[in-house]
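Given next, in structure tokens, is a single chain: the form predicted alone.
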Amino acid sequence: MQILLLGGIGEAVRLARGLTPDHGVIYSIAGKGRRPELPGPVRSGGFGGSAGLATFLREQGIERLIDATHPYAAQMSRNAVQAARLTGVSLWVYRRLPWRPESGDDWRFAADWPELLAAVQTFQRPLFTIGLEPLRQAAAIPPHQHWLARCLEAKAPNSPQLTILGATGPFTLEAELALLRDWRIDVLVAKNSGGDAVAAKLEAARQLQIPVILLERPALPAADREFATVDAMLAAFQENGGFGEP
């Protein structure tokens, strides 16, 4: 079976390795972050929207499309659904479970960026771990705040109230505790990504009794089959040679 796997998270690499060599897998990433070492081909860059993705599926003879992108890569997930409809290719998606608060957690939820900014107003030293959006909003930082933004390497805007940490996970609990203490962070701002790679920051905030503001996940369209674990998807591929449908 020819498979196109839309990746971008650690579990996607594990999935690609689990499918190879039993299936012909093309692994696709957006071009950001590390390029994984895989036995099969790795493609970097966009497709040109849903129409471009549909063309790629036809040209490569793809029989199964797997969406294992980040839970917040909503546009790519929408493109995958549309491309699958245009081509008749079956679409399976891996959507890891979101994080859930534990006893003693002080978690607040924001539906979008304006709501998130309103929630962070009462704090002085937030740590943002939600990508590049804080950099775009540097001019709007209130006088009483200093933002620490951890993201991929990016050009820093000219603002004495913003510090950028160019880093990617996974991060240890010890490192996260030190980061929160050293920078005197009083609120953690994150996406509800789920998974283990960057979950240590939540445990660090829990131990230090620091509030957490979580940006809620975007609504994503339905696929032919959805899986919450890599093992469940790999098991489904073993049934009927991977062609089994619900």
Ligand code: NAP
Second form
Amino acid sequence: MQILLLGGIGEAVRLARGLTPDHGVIYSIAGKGRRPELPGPVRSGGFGGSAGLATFLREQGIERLIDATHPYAAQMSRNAVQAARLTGVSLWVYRRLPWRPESGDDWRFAADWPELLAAVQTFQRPLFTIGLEPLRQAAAIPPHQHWLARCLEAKAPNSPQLTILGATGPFTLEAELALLRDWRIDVLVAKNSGGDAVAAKLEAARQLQIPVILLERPALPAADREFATVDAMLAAFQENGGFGEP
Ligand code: NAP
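Form predicted alone done; form predicted in complex with the ligand now:
Once more the chain from above appears, this time first in line as the rest of the complex follows.
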């Protein structure tokens, strides 16, 4: 089967490796992060919206589209649903389970950026681990706050109240504990990404009894099939003589 796999996270690479012996897999990344080493072709950069993706699916003779993007890559996931509809190609989605609080955790949830800003108001030294949005909001930092923002790119706007840390995970628990202590962080702001790669910050916040504010996941339209683990999707491909259900 010819597969286009929309990737960008570690489990997508595992999926590509698991499917490659039996299928032709084109692995696609947005192009901002690392380019993985895979046995099959790796393409980088956008398709030009859902119409561009539909054209790509037709031109490459793709029989199955797999969306294994980050749970917050909402635009790509919406484009995938639309392109699948336009072409009739079946769409399978891998989506990690969200993190859940443990007993004693002080976790709060925000639906969007305004809710998140309101929830941060009562704190002085938040650590943001939600990408570039805090950099765009630098002008809105209240006088009583200093923001530490960890993201892939470290382009710092001019603000004495905002420090940018350019860093790529995974991060160890020891490093996360040191970061929270060294910067005297009093609240952690994160996406509910799920998975293990960047979960150490939550354990560090737990140990230091620092509250966590989580930006909720974007709502996404349904696909033909959805899987919460890589193994479950690989097993589904083994059904029906290796081709799985449509
Ligand atoms: P997005 O907002 O959903 O995507 C924006 C555009 O980037 C898409 O419309 C598409 O362009 C292109 N694109 C995204 N993923 C692609 C892929 N796998 N292959 C080809 N093109 C792709 O997603 P994002 O800007 O990448 O990220 C949104 C959020 O998710 C951010 O907060 C980011 O921190 C988080 N995140 C993303 C990734 C990732 O690998 N994408 C990894 C970790 C975290 P066209 O419309 O032109 O096709």
